[in-house]
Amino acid sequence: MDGTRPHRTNPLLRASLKRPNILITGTPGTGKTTTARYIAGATGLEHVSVGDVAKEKECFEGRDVELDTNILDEEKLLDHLEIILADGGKVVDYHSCELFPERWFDLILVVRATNAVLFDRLSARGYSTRKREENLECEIMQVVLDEALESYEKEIVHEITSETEDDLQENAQRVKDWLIAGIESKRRRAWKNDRYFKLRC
């Protein structure tokens, strides 16, 4: 022994156990990115946004410029992801969640906001009228959230909302606890585990 200390590395980077991929979704505008982020900086997990990689990798078909939206290429956007997360330890956001494969994740956190909150964010990003008004629509319906709970067992699919810094710390941690939990449990089952997802509705 040479008495320096050994080197201590993060419990969540070091484990044995495949770590989980996690999904954050929900209507434009409600938080998602930066919620993926903070998520990321507290658990070690890379962020992986589906937007970013489509422009990087050109998964476009055209553009639809009624809708002022560009037409996605499912199946090639699907190929590079199915790469990108094939060894686990991602936390990926997008605002749809239906075309990716049931077997990709072991948590879906579908961030919601209020009226309020999504039209002035939604504003401030320069969205014409109706896409706004589309885009409000399918939060007060709760588009996204129907779409998870019809794509994936139901215990691993649950509400956040990300409006405040308060809000974001404490989903971050969270997800840390969860992941440490699974970890220390080396069952996979323990990721699906919701008793850190209990919403204060």
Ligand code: DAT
Given for the second form:
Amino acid sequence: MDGTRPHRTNPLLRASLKRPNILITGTPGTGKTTTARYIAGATGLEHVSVGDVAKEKECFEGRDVELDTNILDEEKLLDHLEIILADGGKVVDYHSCELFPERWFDLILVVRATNAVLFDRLSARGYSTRKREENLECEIMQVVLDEALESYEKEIVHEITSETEDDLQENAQRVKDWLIAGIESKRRRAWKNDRYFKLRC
Ligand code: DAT
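Switching conditions: you have the form predicted on its own, so give me the form predicted in complex with 2'-deoxyadenosine-5'-diphosphate.
Up next: the whole complex, starting with the chain shown before.
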């Protein structure tokens, strides 16, 4: 025995102690950005808006006029995100999740909203009737939740809501508890196996 602490010397173990990355996903208007910012503020993790990265790094191939949206250059975007997420400790928000490699995230929170709440939020945003209806249908059909459940281990996918200040505080507290549980156990599996969040719907 040379007294060296194993996790300091074994690169595999050291890598496994990397801080986790969290993905906050959901239909536009459900409250991803608000939730991600709040959790970042409460935990010290860094908020990464995928939409902002796409804009800053110009990851677009053109514009889909019919759908009133930019056409993403996914490969370019993923190259930039890979670098940003490499060290862990990020709270990422995006309205889709299947394009990301599974290994990037340790926790996936799918923000859900009722029809009435989403209708009001998307109307306030000035979305066209068509765009608003498409997003409402997407939420009713739980498209993003199903995408998340198909793309990641079910154990790390959890639904949350973001309608009130209490929701923000409660969700942030759950993430804090989850982070602390992982740090104390010093094992990556602790992040994976955490079942603190319960599916609410
Ligand atoms: P998203 O990023 O999913 O498009 P958002 O975070 O921009 O959604 O939120 C949409 C609107 O809803 C915005 O006006 C802020 C409001 N909102 C979201 N979560 C909230 C909460 N917990 N309490 C009060 N307002 C909230």
